[in-house]
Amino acid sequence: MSETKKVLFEVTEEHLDTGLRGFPVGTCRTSSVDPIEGVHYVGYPVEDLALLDPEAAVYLLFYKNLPDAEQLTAFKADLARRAAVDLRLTGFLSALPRDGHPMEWLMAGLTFLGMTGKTGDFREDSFNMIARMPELVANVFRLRSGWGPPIPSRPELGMVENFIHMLGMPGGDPAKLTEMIRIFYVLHLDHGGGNLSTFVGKSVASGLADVYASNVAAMAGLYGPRHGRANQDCLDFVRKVGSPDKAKIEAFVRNELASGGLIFGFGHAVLRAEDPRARVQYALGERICGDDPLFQTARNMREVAVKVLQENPKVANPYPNVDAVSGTLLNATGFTDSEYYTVLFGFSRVAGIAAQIVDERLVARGGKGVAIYRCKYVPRDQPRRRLTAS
């Protein structure tokens, strides 16, 4: 390799303190994020993948190609096979206090996943989990909730399905809820390398525990406001803005940037366009609850905020992200509790995280593994000094 190749990035004073942002530290083999073209699984846009099905999508993260019908099929009944899940979980859930964060169930659940069902192998523990999620997230909505018992394991009916099947949300639509998380699902895999809960979960995987305590701490990242419950901000600044009349829009968020605050759902990180997501959503939304006041609203920011936006030159990227629209359409089909949204985020995320997890273990560097992960600090206002005797 040539050295202008070797030079990835040039490290200055400037750069530290900043969150890794933008450092360069491995490999993806997964998905990637254009600032343009938005995210990618296994190179295909996420916008052509978003009515698969979830389980072709998880196929697409572990096997790098997309399934045929026979080894969907196939793919299918494996999860399937896996899905149950010891049956000490109810009463362990249900010991849990209800004041806790829903993510902090989620996070109890899955070590308890991992401590009655783990085999030690990546992959084997990877699918398992993944398999497993479905029933642990609907009793974690339903113990916490005060739903009621659990409702028996439907695997053969399919991940979401089967999610839809046990959670038995109290008024909910079962083919609007289907069809939203089905797509929810899809959207939420996975997204590049170096997002925080990723980053997490295979930084600890690097020292060799397993995927189940990797994505614990994985979900502790995810469960960070900054982090995993953006869509939950979103829907409550939908709220706020308390009408999908354009001019009161307007002069709302002409209101809000003059005050200091800030457009919840409205740029990114890396994009320099709509979140591709974004679209998807948006189009799910005039389908299944064209006619709800908040997602009239919110599909109404998508043309008013971006105009506001565009007027101030610093605006890096004006448009709607992924979170600008997902936690109204939760809340029109029936998640009116936007406590339980990054739960809902953990639930797909977990399968991306893992399959990262299994490429830096068992493929990276002909098959040994990226090292431990151990980043170099470099010491501030620590001047040398001695311990004198008195």
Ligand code: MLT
The other form holds:
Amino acid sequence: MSETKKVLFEVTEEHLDTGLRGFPVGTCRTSSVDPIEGVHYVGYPVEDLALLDPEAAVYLLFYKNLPDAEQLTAFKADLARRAAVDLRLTGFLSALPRDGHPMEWLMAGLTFLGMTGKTGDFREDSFNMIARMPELVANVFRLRSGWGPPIPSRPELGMVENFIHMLGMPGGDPAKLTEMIRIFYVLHLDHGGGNLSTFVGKSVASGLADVYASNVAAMAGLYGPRHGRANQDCLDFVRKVGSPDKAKIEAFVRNELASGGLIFGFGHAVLRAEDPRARVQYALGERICGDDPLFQTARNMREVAVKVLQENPKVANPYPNVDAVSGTLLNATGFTDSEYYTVLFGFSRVAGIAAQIVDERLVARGGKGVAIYRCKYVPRDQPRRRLTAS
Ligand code: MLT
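Alternate state requested, the form predicted together with this ligand (shown: the form predicted alone):
Shown next: the complete complex, the earlier chain at its head.
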């Protein structure tokens, strides 16, 4: 090996079967995750970006710079022009079984968007997919929940504004919902290159599957309860705690731990401090639903659960992650069915995954693109044998 080549990571037997934890695999141009400072989008701490226009954050991930006013207007107009979905979407979604999980509907809907609208160009398909997500996601909610027929799209409103308009959530306050989802969207866009859904999406794209199919695979990754579906479980957990009273929370947490249970919303594969995305949401919660008992429970968990988890030296990260409080905010603004929370996560995350796919396919290695993913597995428990007895 030449002296200029730096050894980044030495692989030993102990690293095998650990889910590639910490292995450097490639380079990422959209975001980075610092264990203490959390995620940065193209160098900006996510806390600085939380109140941006969602479209400006998407622009940043694709173009690596924040847009000026003129660029943002043009980008929003471009997304609006791309937003129309094939008219058969309603019939397609209406035929899906309601007992399917909303994430299964999302994956089916993304497959439909690919079947009816792909161009095969990674960049074009990425922008088209992102622009069509508001209508797809709104109709996953409406048709699966039985809220009524689709509401005609008004893409000129902006992506999140149009989503809330098309959602037509019964009893929802559109202004509050919009404020919440704009922030939720920006916070969930991207989290480095190695999280499960992003890694899966890029791996599938490396075989030159299109952006839609790659994101269907990515969303299957996000659907798992250890990954994106954790936000659904978190609200269910806070509901189970049952009271904002700190003594009751402490007793509940201790009891869960003693019986081998998990404390949902705390800890992270990479982070070793409080997730800044949680911090933004705690502050938002104080503003929009500070008197909501479930939010108060989540807010008090921030103090009590951390204190209890810190007593165990084996807990690498006792701090809240992005899911710790998002469910209580969604619930307080009217999204009371936690089964849909991962769909809202996916609504946003597909944009980060698409931006990374574009970088890997069209930019990496001087434009040649990342090679097809093909890692090595060490054979275990398979001695050489022959079918014919000698
Ligand atoms: C996250 O947003 O926290 C993730 O996608 C999980 C991860 O980084 O592994």
